[in-house]
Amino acid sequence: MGAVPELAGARLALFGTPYDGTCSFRPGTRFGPAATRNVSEGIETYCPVCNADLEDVHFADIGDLVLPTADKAAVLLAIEQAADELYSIGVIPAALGGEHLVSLPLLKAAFKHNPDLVLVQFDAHLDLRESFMGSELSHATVMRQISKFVEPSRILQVGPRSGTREEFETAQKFGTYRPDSLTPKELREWVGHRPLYVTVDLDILDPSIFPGTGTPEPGGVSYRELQAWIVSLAGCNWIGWDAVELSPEYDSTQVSSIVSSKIVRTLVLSSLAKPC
């Protein structure tokens, strides 16, 4: 994608978080970072939607974290420490997932350095369960855990179409839920000039566009809609982002991996755009 392997001078650092230890339906997101990188070799660095080129921005790809996958607590700690180190040297962390639970340690590090942050979640699922299959730490509970330290009024959940009754009641109580009718202009106005973290669960996309995911949900948004939301945030005060839940083994055509790679391209360019 035009990344350099060294951090020196980079404004943003990509790194893989290959973990899928709590996937509830179909595992395989641990292969997501590698698949996103592999197909990127055949993708142009220029993005016509952004009218920007990856060759004009300086960012690094420091590879995948080596995670002790059998130890959930150690995995989460390693991810948090990696993001914390990047914040400490003034580099924006940008994680390639992996399942959505990896967003929890990433947000903990982001919140430590930017306690006034706002969070935009693009997702098919609310992820607001108190626990799932006996655990409070799951990709199905990640937003509930994050809401314990990020004030819900600072969270915007865009596009969820699946969840329990209790999750939707919680989202309505929190005021976090927004349907996919939210316009890019409305999204940009909500973020304003506040420090912005974006988490993209790629299953927000319709399975006809993105079948390579562990929990596909019919009725999703289009690639163009997701692109428009992300591009509307170009020039905002980005402090971090992640793109998660690609399970490439469920799509032999590699279309899902290509979609993931192009969304990552848009995220890089939008998060490094000049402030406006």
The other form holds:
Protein chains: 6
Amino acid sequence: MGAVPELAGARLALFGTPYDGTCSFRPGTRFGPAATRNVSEGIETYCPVCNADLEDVHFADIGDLVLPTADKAAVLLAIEQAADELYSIGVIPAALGGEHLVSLPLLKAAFKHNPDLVLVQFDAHLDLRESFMGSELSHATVMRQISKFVEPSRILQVGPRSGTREEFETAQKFGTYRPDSLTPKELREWVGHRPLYVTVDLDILDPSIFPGTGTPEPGGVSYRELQAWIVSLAGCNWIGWDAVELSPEYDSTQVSSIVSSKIVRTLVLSSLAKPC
Amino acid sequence: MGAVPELAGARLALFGTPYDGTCSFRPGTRFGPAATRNVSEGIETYCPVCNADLEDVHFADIGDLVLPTADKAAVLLAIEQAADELYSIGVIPAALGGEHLVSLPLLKAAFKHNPDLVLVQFDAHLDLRESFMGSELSHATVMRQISKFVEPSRILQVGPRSGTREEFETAQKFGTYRPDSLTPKELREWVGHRPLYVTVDLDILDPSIFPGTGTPEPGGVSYRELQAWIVSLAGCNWIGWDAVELSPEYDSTQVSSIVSSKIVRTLVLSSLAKPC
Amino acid sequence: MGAVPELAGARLALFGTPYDGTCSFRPGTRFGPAATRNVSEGIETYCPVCNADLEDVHFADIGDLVLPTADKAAVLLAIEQAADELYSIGVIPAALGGEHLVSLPLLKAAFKHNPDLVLVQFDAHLDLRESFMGSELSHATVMRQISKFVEPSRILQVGPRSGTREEFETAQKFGTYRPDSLTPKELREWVGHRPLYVTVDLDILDPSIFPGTGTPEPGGVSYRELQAWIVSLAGCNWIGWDAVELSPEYDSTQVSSIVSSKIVRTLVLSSLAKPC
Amino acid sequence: MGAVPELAGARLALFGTPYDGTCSFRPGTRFGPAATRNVSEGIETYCPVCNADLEDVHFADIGDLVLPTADKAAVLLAIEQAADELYSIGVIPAALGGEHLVSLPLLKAAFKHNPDLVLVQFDAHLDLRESFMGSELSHATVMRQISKFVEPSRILQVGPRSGTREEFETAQKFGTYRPDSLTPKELREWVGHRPLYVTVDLDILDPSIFPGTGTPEPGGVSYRELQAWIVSLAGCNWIGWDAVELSPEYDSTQVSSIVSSKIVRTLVLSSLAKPC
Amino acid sequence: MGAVPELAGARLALFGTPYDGTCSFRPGTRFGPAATRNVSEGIETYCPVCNADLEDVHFADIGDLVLPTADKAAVLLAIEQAADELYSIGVIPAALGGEHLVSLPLLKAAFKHNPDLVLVQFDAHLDLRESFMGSELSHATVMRQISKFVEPSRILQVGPRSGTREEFETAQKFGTYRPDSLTPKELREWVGHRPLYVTVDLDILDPSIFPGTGTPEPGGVSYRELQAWIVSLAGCNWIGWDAVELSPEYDSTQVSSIVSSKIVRTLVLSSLAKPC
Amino acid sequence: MGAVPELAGARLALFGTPYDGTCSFRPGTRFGPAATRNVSEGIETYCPVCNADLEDVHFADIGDLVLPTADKAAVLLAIEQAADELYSIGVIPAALGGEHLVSLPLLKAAFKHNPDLVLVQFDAHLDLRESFMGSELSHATVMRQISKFVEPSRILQVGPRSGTREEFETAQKFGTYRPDSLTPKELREWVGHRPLYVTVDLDILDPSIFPGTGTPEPGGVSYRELQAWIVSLAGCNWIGWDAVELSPEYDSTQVSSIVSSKIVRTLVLSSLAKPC
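Complement to the form predicted alone: the form predicted together with a further copy of the same chain:
In what comes next, the whole complex appears, and the chain from above leads the way.
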């Protein structure tokens, strides 16, 4: 998709974080980065909605991180270090999941270099549990963990439609989630000129168009809605992003992988668009 | 999903009716109850749309009926007797199909105990044929059979989009079907305080979100629309319901089973909501 | 579906053109005609949206053309001759693809007999490239080839959402594509009483409802939208149509084949409706 | 595969019996005849093991019987009459199932015209139950029913490896089954010059090569073994045969359908071979 | 399959250990116990090879252990305690995996109660690595860990065909593996009257009959061979067994689940057979 | 699998030839090279049958050739040139198909540099037709074309079991095929010290273990048999090889891709083994 394997000259670096060690229902997001890349050959580099072309921007794909998957703490550290190194040389980290827990070390690195960042989370779930399946480090607790160093007023949760009663109460207390629908214009205004990290849990999409994920939740948003939100952020001050939770084992028609690949294209083009 | 296996103290009893003996096109609804239960472990007990939790209501899951599947008349009798017994002890029957013909004995039992019931049918089909494949007892004739003891003015058919010309003419003559779309508010007003039986043929949903059924019909309603209709009936005087026609053999991504499980959650919560 | 195998007395003839020799991404449209026919047994002959029944119109299904698939030029010639013969005896050709390149010989035959035709293309792609994968004759160049004998002002491209920057620029220069959405009424007015050929690349539909195609593009139109456009043309002066790009290998739930079969039903009923 | 649609001049007539009304575990054999025909286009007409070619023998394929599938008794009668008519005009009936119960009416017709027939059954199951799922007419009772008019000494059961203790005891009492393996030569000698009917329940094959059946049983025979048994009977006095229990819904790779098609080729060539 | 849910009176207790936390290639063995049970309804209780019937033996199925899957050490402890409790009340533990690591705590409990046990491992892999993916506790190291308390001379490894050079050298040094094939009679003699634990990694089977596993290895043993080895041990002094590594996500035809269910039937019947 | 991306120092170079333009039945071998590489991460580098390890040999994987797939003549030329260049620098070409037609240009290059080569073909088909589907250049004619410059006495065809009567007669006339089975020792003796090219059409394997191919033929050889033939050739004078006809679209369990990857491992190890 127009990416080069070398970092030299790149403003952004794609890398895979193929970890799914805490997934509770349907495993397999470890295969997400490979599936997204495999279908990318069949995808155009030009996006008519963005009116932009991947061949006109400079980004690298440095492959998948090699992760010691049997040791969760070591996995999280390896991801944090990889992002930290990219920040050190002025390259935007852009991660392909893997499960949502990978956003925790990515945000740690982002926060270290940008303590005034804001975080936009697209997700069907709030991920605000204190613990899950006997652990505080899980795809279902990731936002709770992040909220311990990024203050809730700097977090916006878009699209949640499933969770425990406690999670919804927490989100309302934190003020991270507004039940009313959010227009792209409102989203753009909320972000403003602040340093922006975007985490896309692809399960925000309706399972009709994105069945290939661990915890599909009917009643989700359409591809056009998600695309419009992301495109509205083109020209913002992006400092990092991730797209997580593609599980190709449940994607018998390959459509989820194609959607993932096109959302990644939209993210690359939006995060590298000229400031405005 | 918060159900107990014993009837004692329960206000509602779930049970499976795994019969698909008259299905004409793609068989397999016999596996529907098992598939709905299998995925239910991955489903939250809390529903943010209902703002209610399965753990706060009392209902039982008494398993699947054992049916003599090679003898259609005996199957129908067994289902009718099971429902009849539940009515006798004041428990609401809630059946998981199986094919739509199982609603005939369920309605017979409901009508015996509630001769003034009204019936709301969510369905892509009218099921109003006089006979089908050489028989008057079929998934395609079930509403015609029911209309012989429940008078048509007490029946509302929501969502039909496929059938013979004769069926559509019959539905208009009966007044059971209005081609204009129906709002949740209009549905609620039509039901009022009358005893309510709801039959959900899950094929009312668009096949994009519910491919796992015997006769998928494109152009259907969305998950949110069906959910809104059911939730609008929370607090009505429910006396029974069924959810039928899940055929997991055609559900390669498991999404249909997940949808079935969440619609069942919505039905349990709505039918056990406080009167209003 | 109410078709007879003999041409005598038929106003329209269905035939399969099972060719996928130039497909670039996911092959298999060669199996499209068979899949469309296989599921047609489970489809009603009556369409409530059209309020018309296949049993009331006269059309033939003359089977698949036997194509020398290893020789592209010979394949194109065979299709053109088959259509030419049908025009010679006053029968409307109606082809089931196969890949979109089959529309080139179909339009050549249509143009020979109706030089004042207008062409409506429903498609996710513009297919306006000069060449593709080293050839000028490809599914991705077919509209460019057709535009060399049908003048662009007589072509309307509905639904494109993917392509190169050059293709979108060409379409705007040609005036064949308007980025604003098109209502059924506007479509009908554009066509008027002119001889009408309609080519339906089924990938115009969203992959949620039509995953079974070689190049699925998320963000597409719904079944109801496509149906409304086609039905709006009922009573126009139809001279031919095709429905292409069903690839059943990627249709694990059979829903794409069912959609194809129902779109074909809508096309038969609309193209044979009484003039108005 | 070299078959003509007309009976005139044919020595044997293929026809489908798409009935699966009594199947207990995994339904779908109703789609067996269509699947066998669909893949037959990819199969050579020449068989190197038989050293014979379908193009050198005269047989017809008269399509599927239209069966009133909601009425079991009527289905069985329709099949018996179809076979009876073929016997009346001197054509060998050759049926594609469907479930194994279809062999009951086929044998009734065969026995009426050939009361001294012998029956060879290739099958993973004995099908000797007195009743099953509340009925005496089932795929699991079919051989018991047949043994009421064809005396057991004229029946040979090859390959059984699953059933109840009672069925195995019955088979040993009847003498229809010998636990020791049977060579092709021994099979040929047992048949001799007597009129021969062969029923092939394809589940005799190991599920590694034939997963697409309702009741797969590991530990089965190989394709080469089944082929060798059938070929050993070339030149015998064949009066009819059937091949049943292909269920293409469980054949994700199409290999079961291809095996069915090649076994049908072997049966046609063996049953029409020159006497010897 | 003839099991009761209560322990009272049972000589053996089945339980699921749905853990797959260290799996390296294709995850999903967590769903193994459910899949084995789901298909068991379609399996006969009588086994003609054993000439024994599940209805004649007394065993319980106490369901799946509830495991804190995000904490590996806690998972292993929970399994060991469950087995320990069964030994304390004189019931044979029989576990359905899950991945092979579950055998480690099962053997710890078995060894505590039977320090003179012998262990027969049926497996495509030696599982003798010192560490794997950064951990000493993994499905690939499980036999190495067990060999630290069960001395190698009491272990027999049957069927290995894949691994590192070091593993094969270790197995030859330990004397746990003999490259020559092993007859059922030799196996029986090796075991003798010693207390016997059997661990069956189902990937010992050839992937043609058992594709549904995380690390399929072509060139494996047939179902009949594995069955013969197990049946040869009927009447030995069984003290426990497990059957692991069924991953139903890779079992598109359900045949792997059916094989698992029948191997479990063979294990139950063999481990409860009368001593001889 | 131990390959490096650079040619420097390598004795053998793997490359993909993803072309399936003439395939007649089930397309998709274009995806074969990618599927073989994808699963190779889960495969051990050590082979216990060869007692050799990929990490001990020097070979490169130079990726897939970029082929102008819409122009068959240009595709064949590109493959021939790629192989020719490798021969010029003393590196053994080793191609991953793609369809079998790719062997034609590979053999042309091999013959140019080694006019005294012998060719061993493992295949279910003879591929000896004069023309197929209107062309002389097809997967079904490839051996006929090769036999025009490699004299038949230098060709050995192993495993054919399907084809036309004419092909079998040709093979017997040519002497390239002996109906009797061939032992590994006989194969080794036939090859001797002559320069050896091996073409492996993976459909020689039985579809039970290798369903993922365009033309599966039951009754094939086992993985162990094919492995033994190849290993018997270790130490011969290899000058090139290819492994073709993996079609991953028909490999729902991934087992075919795994088999392909392990056969490639065996080919690399055998072709780079020390002379003997």
